[in-house]
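There is one chain below, alone, in structure tokens, taken in the form predicted on its own.
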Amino acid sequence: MTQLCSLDGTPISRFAFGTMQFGGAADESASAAMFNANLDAGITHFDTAHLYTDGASETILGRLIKPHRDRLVIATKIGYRCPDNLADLRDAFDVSRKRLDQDMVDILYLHRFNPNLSIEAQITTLAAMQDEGAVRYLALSNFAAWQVMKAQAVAQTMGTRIDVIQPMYSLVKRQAEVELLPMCAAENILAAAYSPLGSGLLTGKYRTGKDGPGETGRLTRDPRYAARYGQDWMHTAAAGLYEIAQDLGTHPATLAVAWAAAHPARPAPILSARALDQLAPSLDGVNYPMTSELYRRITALTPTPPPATDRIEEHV
């Protein structure tokens, strides 16, 4: 894995905080305390979006970060709605400093795959951000593998590398674990892996029956979301988890962020939350002793993905 540091040369920290509930479900009061938190924590890594809460997200974020600066990491994201022509990028970056009120970000990420771009245009753009000294780290999210590499290949031509992506990852969305950690761990690039509570799926709280809450949340709200999660296995998955967590005295949520980051890959959980205490849980996860054995037995609640080619006996 890449070994990225902050500007006073402190390295990343091995967890991430996504502050995508920042100045939409967690106002400033409920942000400057999950901020506060994270550092206690040791976590220096912070992660939001040109997109998130309208750019509140990016603004509450910046005044947070302004007493701490040269000690963390923070990145953002560019170009979800995929436009059609480089300076709506170069234009949505400087929105997003002057939110952070910063020069300079550490990571900056391309929000998605922009077929309406060329990946040569894209990266000659970030390139020549990072030459400009306004961007620290190159970065990808939701890139499938050939894309990363695809893109690698074009920054080495210009003297600079992609450093880090974002793929999803969780114990019921373990797709990275075909070609995108092994590409990572290969490739010397850092994975933040995001959602790795499958959006609140592995906390516990969707549990319905008489032994559970069937609370109402972003899966039972959002379409998209209940469509992402929405297989039953997840559910079966999810409902073993909490078994296990009860066993050992523990919350379901402090074991899915310990077991995302036990991957032989080493990614980095993005943590986030609305509020402190749906945070604590996650926090626990930071320095939650996975063994193997416990790591196996949550595996084995998921099925493994199949690798990327049709030999399967070669795999067995």
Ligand SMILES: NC(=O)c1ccc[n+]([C@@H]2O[C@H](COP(=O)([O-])OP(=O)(O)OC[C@H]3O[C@@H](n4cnc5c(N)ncnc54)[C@H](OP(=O)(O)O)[C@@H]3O)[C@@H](O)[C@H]2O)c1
The other form holds:
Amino acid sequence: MTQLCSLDGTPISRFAFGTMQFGGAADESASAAMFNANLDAGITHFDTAHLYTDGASETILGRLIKPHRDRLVIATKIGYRCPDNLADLRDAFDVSRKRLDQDMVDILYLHRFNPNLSIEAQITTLAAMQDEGAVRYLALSNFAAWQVMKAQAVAQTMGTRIDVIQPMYSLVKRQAEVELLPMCAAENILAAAYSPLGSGLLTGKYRTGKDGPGETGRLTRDPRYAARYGQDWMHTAAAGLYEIAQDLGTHPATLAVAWAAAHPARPAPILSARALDQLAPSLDGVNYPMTSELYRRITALTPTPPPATDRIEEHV
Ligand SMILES: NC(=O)c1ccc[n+]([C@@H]2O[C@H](COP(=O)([O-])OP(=O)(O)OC[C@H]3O[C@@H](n4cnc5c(N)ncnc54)[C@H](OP(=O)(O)O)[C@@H]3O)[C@@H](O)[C@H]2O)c1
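Same protein, different state: after the form predicted on its own, show the form predicted in complex with the named molecule.
Following is the full complex, with the preceding chain placed first.
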């Protein structure tokens, strides 16, 4: 894998932290507390996006990174609303840089596949930004594997490459195992895996019944997330993970993030929380000793997605 590093040559941290809550569920002081806790835990890769909290995420992150900039890897994303002209992509990036108060970001993602512009035109634009020194690593989020490889072929003709992708990946969202993660391992691409807690489901807080807290959170407040994690088997798996955590005397969030990191393609889970107390069990996952036996036990809680060839009898 390309060894991604910060400006001062520090290798990118094994885990990342996502700032989607900065300026939303996390006010400036909660954001600062989480930022510092991440640094204390050795996490130096921070993820934001043009889209998040109307720009507050980038603005707050920009203020926090100032004293540490050269040893950090800062990622943002543009293009979520699928513009139909390249000038909008450029403008969004300029606004993001202004909010971050940075001429350069380390990793720039296209936030999702945009059918309104050709891959060639979008990659040409990213490559030009890289030539200008405004971006160090090119990246794609929410792309299918064939879309990544098409983009990679275009990047290669320009003497550059896609170094990072950002797929959704957790114990209850394992589609990335079929094509994306094997592609990353084969093509030396870093997978920064988002929503490793299934947006909170895998903390066990939505358990119902006599011992369940039946807490509220993103899944009860936001219908998109309720739909994304609405299937019964996902909730059964979350309850199973809770039981394993009880057995081991740890928190299910600790196991969930350690499990996501333990895939053979070595994805970098993007941790996230709304406050320091929520973040603590995820940070405990950074150094959690995930044995192969425990990895198999947790993996067995959810269905393994069928292989791309559908020849399941050949996969044991
Ligand atoms: N590329 C993309 O399209 C994309 C999409 C989504 C996210 N991301 C990136 O990935 C990062 C992580 O995504 P995510 O926020 O979905 O990650 P996640 O780790 O799956 O979910 C985090 C959420 O879970 C809940 N939570 C966390 N710890 C908890 C605890 N100990 N107890 C109870 N609840 C807890 C909190 O939500 P509540 O308290 O509100 O329930 C928290 O905001 C984001 O910040 C962003 O940088 C990227």
